[in-house]
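One chain is shown next in structure tokens, namely the form predicted on its own.
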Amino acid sequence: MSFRGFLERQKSGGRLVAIDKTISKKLEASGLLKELDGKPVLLDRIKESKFRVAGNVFSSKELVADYFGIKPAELIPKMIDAIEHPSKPNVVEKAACQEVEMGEVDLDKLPILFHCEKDGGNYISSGVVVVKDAEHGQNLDFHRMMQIGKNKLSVRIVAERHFDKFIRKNRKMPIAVCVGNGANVLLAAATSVALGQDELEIANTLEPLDVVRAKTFDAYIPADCEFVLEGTIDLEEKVNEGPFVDLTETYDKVRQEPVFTVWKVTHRKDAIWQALLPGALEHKLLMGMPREPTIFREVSNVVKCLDVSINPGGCSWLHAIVKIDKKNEDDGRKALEAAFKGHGSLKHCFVVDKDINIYNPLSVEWAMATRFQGDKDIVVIGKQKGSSLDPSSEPDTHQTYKMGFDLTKPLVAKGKNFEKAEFPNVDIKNYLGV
């Protein structure tokens, strides 16, 4: 399904919320996107642009597995499918993505936002980067990038990424950016892979995917996206990038860049642009869920593993709760072990027992103040390396201190029992008439 398709869904479903009237993009548009953050937005009329916006579009586990049309509960398991089996996408020569060429390139045109007061420009947030490497092949990955003229870009690209390790060998190379993209394509640009692996692959499984080559270059880029922007990206020619909000809701510093010059544009015809909020609900799952499949693989391999969420209130990066059914009483031990196993970035976990709701915050919290002990219930894993966006790390190293935390009950109570006491259910309809 197409990104518009998806719109359309929302519209029909009575879950997006239209605005006509005319909106800025710079500070209004993401101002009104942050009020209605977790619900689907389209913005009809931009005041600088023709184009529409849309946001927010996937800012809840619900709203992505309406996208494939499953439930929340079933997105890890089709995550790992589709990890674990690509399958080779659909070649077509013609593509919606290319239906329109602008002509002249200018970037002015295009509805790229400026989110905050303290950011360095107007920015793209939602574009999936498409590089392809002589001896590796294509990559997929998200890299933000900020306007600096009317057909340049400075792009924030983080060290040791495929795309990273690409640039540096190849210093110079054609790349496309592609806007508007469908779930599937978005949560597998997302993804770590193994190098070499084609993460449109990944999308393809998740959901049947047609691709179209690049205009300038030999790459395949999803051909029902919104926008693409096609160019080179110079290892030499290098700029301020920043400031801009990441992940933690706080600014990332200033960088000096590679520049991203943009040859041509091509888009569907009237294209409506995709606004990816900076630190807001959309952003955090796009970032966090693609790491809940890996943390549940390797918690697989010790105990048995329900369920796991990266959650919002540890930025959907840092944090993740990770729900088992508790067999052993070291289960909690080995279970929070192999989480910091399946993902590098995690500073804390906390691993429940199957009776604990792992998506509302007050049914973990309980489950910290009734069944653990701070003297025998903590997984110290120490001093090392951990992710770049958490602001108390040390700046440079980027070193922090990981803790588990086992949140499981005993197997046999000695003392009070730990079972929540459950209340009988009744249909509120027979009382209230609602």
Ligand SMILES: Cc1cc2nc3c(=O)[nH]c(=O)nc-3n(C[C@H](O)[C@H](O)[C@H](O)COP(=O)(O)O)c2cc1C
Given for the second form:
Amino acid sequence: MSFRGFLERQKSGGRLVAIDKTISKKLEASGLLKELDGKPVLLDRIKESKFRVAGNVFSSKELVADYFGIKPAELIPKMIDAIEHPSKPNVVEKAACQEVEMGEVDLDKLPILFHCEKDGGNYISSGVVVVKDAEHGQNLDFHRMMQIGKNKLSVRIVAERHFDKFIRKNRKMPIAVCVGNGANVLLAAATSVALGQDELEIANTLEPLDVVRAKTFDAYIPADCEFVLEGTIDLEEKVNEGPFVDLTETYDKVRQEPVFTVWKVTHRKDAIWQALLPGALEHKLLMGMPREPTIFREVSNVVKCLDVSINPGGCSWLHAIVKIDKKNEDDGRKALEAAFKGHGSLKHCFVVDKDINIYNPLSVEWAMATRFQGDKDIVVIGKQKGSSLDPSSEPDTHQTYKMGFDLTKPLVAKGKNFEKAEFPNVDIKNYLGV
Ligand SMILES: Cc1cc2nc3c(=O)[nH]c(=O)nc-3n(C[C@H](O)[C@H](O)[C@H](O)COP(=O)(O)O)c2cc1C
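Please could you give me the other form, the form predicted together with the named molecule, since above is the form predicted on its own?
So here's everything in the complex, that chain up top.
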């Protein structure tokens, strides 16, 4: 389903917040979206642009599950299946994303938001970058981009990402930046799979996808997206990128990053720009969700894993909560050791029993308070390279101290019972008449 198709579905289900007041793309739209975090929002009138803006569109697991027509609990198996069984998208000749071609490229005409006071500029944060290497084929990634001119942006490329490998090898490359995608493309772009695996094939298994050839180079792009920016990225031309808010909601530093020069912009008639608030729930969800299947798979190799949540409280990157069906006393410890193999940036991991709600921080903290002892239930992984996003890791090496917490109860209680007491079920309507 297209981005706009999903917005329509939210509208007809009464879940879309539509705002028709005129909103500025500078320091206003972002404030509104933040205030309404977790709810899909459509901004009908943008002061500086003729295009509408939609944000927070996939800002909860319920919304992503609704996109696929499944329950949130079915998302991890669905993603595992897509990663294990990629399939070729359908190639079309004519595509909605190429319906209209902007004359002379002028990025000021697009509603590229200026999010927070100290930002270095207007930022594209929802753009999926499509790039093609002669040897490895196509790759899809997210890369934030700061507008530095009418047709130029500086692109944040984390070292060792596949795009980073491609650009260091090719120095100058054509790319397409696709904005306004469905959850199949967004989730696929956020996965980290083997070099050479075209993530559009993962997107296609998640949900069948049409692709079209880009206008200016030989690569395939999602046919149904809202906007496409095509141009060249050049490693020899570097400028400052930042400051910008990252996943942890803190400011990232300014770095020298390569410039993307845009030669062509195409879009749908009446196109809708996708805003993606940095550090907010949608950003967190898209970062964290693709790591849940990788942790789930590793933990399942050693114990019975029931569910994994890379929770927003841990920036949806640094913490994970793993639910297991404990059968042996050392299952918690084994699960923790495996979880760290499933996600290299994991810093703290918590393993809980099947009676704990891993989506409720109160429930997890209750398990920690009542089932955990610091002298025997901590698994120390120790100092290792962690996430560059963690403000507390060592600034240059990103060394960080990793630990796991076994919050499962012993199989046989020696002292007090570990079960939560059950209260009688009543139907409140019979008492309050509501
Ligand atoms: C919303 C979002 C924004 C992201 N922004 C960036 C970015 O600015 N730079 C970057 O290098 N990676 C960014 N990432 C991470 C990469 O897209 C992601 O890790 C990618 O899956 C790595 O893929 P690869 O294995 O093909 O290198 C972002 C991810 C998401 C979900």
